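First, one chain by itself: the form predicted on its own, in structure tokens.
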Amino acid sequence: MISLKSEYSKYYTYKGRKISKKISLSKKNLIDKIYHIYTIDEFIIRYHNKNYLNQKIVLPKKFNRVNIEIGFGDGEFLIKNAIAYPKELFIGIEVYLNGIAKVLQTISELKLKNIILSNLNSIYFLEAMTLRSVDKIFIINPDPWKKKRHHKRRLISFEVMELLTKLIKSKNSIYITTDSESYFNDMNNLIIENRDSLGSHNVKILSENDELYGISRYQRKAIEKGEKIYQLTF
């Protein structure tokens, strides 16, 4: 990884920050030693590089469905997810290097063959994807963002849905959910507008009974401040 990002950097260039905390240097010896095992990063690269005469992502075909979750955190959804479905792929984009090592060492621990990392930015990697090759998205509690003035660094646009809508294979397969009432409102409004591009979709709030609820450690620290949790499904 280290090698791609100083000759691609701005394949790897995010709006925010790339580490929440320093990472450790065992960490950084894990990435490196086995990170390119798990990840398709240099196809993707080399894709929008033109190497590969626009070639799409060909994906395993030995997998019954395509899943992708961007922004997996900590892992623990991914992982768990791909510990019970072991014949579908598991696609996991994520910013921070510590999430990255972390869910590594449990790839790597418990062997796991069905799931496919990368730390590039979300939109290379989705752009570079077959049209209509993937079942699910997931976007659990992306970084709202609270402050006006960084809105713009927030993930969900309408360039963003538009490009989601068109790798599912069918409508309301794409869930995203926040703990931020602002965010939430500013994504429904969006779809609102732009029904004509993007469809129509669902809104709730979710309880304990849903799937998607309590999934992450930040959900879960909301969950505790008595947020509430928002999920839009188109």
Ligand SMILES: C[S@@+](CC[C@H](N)C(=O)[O-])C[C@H]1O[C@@H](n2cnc3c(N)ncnc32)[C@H](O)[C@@H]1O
Contents of the next structure:
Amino acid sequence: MISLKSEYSKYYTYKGRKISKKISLSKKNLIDKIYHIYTIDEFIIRYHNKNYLNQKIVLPKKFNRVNIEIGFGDGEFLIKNAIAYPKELFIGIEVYLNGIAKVLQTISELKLKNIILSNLNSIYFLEAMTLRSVDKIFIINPDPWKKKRHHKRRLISFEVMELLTKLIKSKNSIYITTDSESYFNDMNNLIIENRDSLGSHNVKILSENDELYGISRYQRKAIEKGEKIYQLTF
Ligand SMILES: C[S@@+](CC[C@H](N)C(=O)[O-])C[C@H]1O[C@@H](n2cnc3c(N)ncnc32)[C@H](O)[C@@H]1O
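Next up, the form predicted in complex with this ligand, please; the one we just looked at was the form predicted on its own.
After this comes the whole thing, all chains and molecules, with the earlier chain placed first.
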């Protein structure tokens, strides 16, 4: 993996920034030992590399449903879902290597067989997916990039939303939550302005009874600070 990362660093960066957080030796060893079993990153890099056949991802047929979580952080929600629904496939994409290592640890302890992991910038993964091949997509509290001059670093843009809507099998299967009112407003406006291509959507402020309320450490921290959690479904 490390050699892939240095040779094809472009696929591991997002909005032009390199991800270089320190990782412990034990986590590095775990990644070196078992990450290749749970990932198809090399295939995706080949997909984007025009010297190879331009074949889209072929997922294992044995699963009832295909779910994707983008930016899973430390993987709490991803793991919870994979345990609760063993017949479904959960694809977790996260550029933060420590998060990948955490999930790998749990996967190997619990012998979970229904997770595919990717350490790539999610856009490259999504672009390599077959249209209408995904049942649900979750993006739980993407980085809000609060300062206006940093808004361009945000994960969600019209292009990303459009790509997501092409991947889902049926309407209202994309779930995005955020604790940032400004990010929520921007996403909400983008959908309203582009209704022709993105279709209709639902919005709500989550409360305790909602499924996605308090489901990650990041989100719980925001709730403790008194922030509202906004959800968009489309
Ligand atoms: C604010 S954190 C939230 C993490 C987690 N969803 C949670 O709620 O605890 C956003 C996460 O998205 C990841 N991320 C940001 N841009 C990404 C991208 N283009 N592809 C994959 N992951 C990304 C970051 O590394 C970070 O872990």
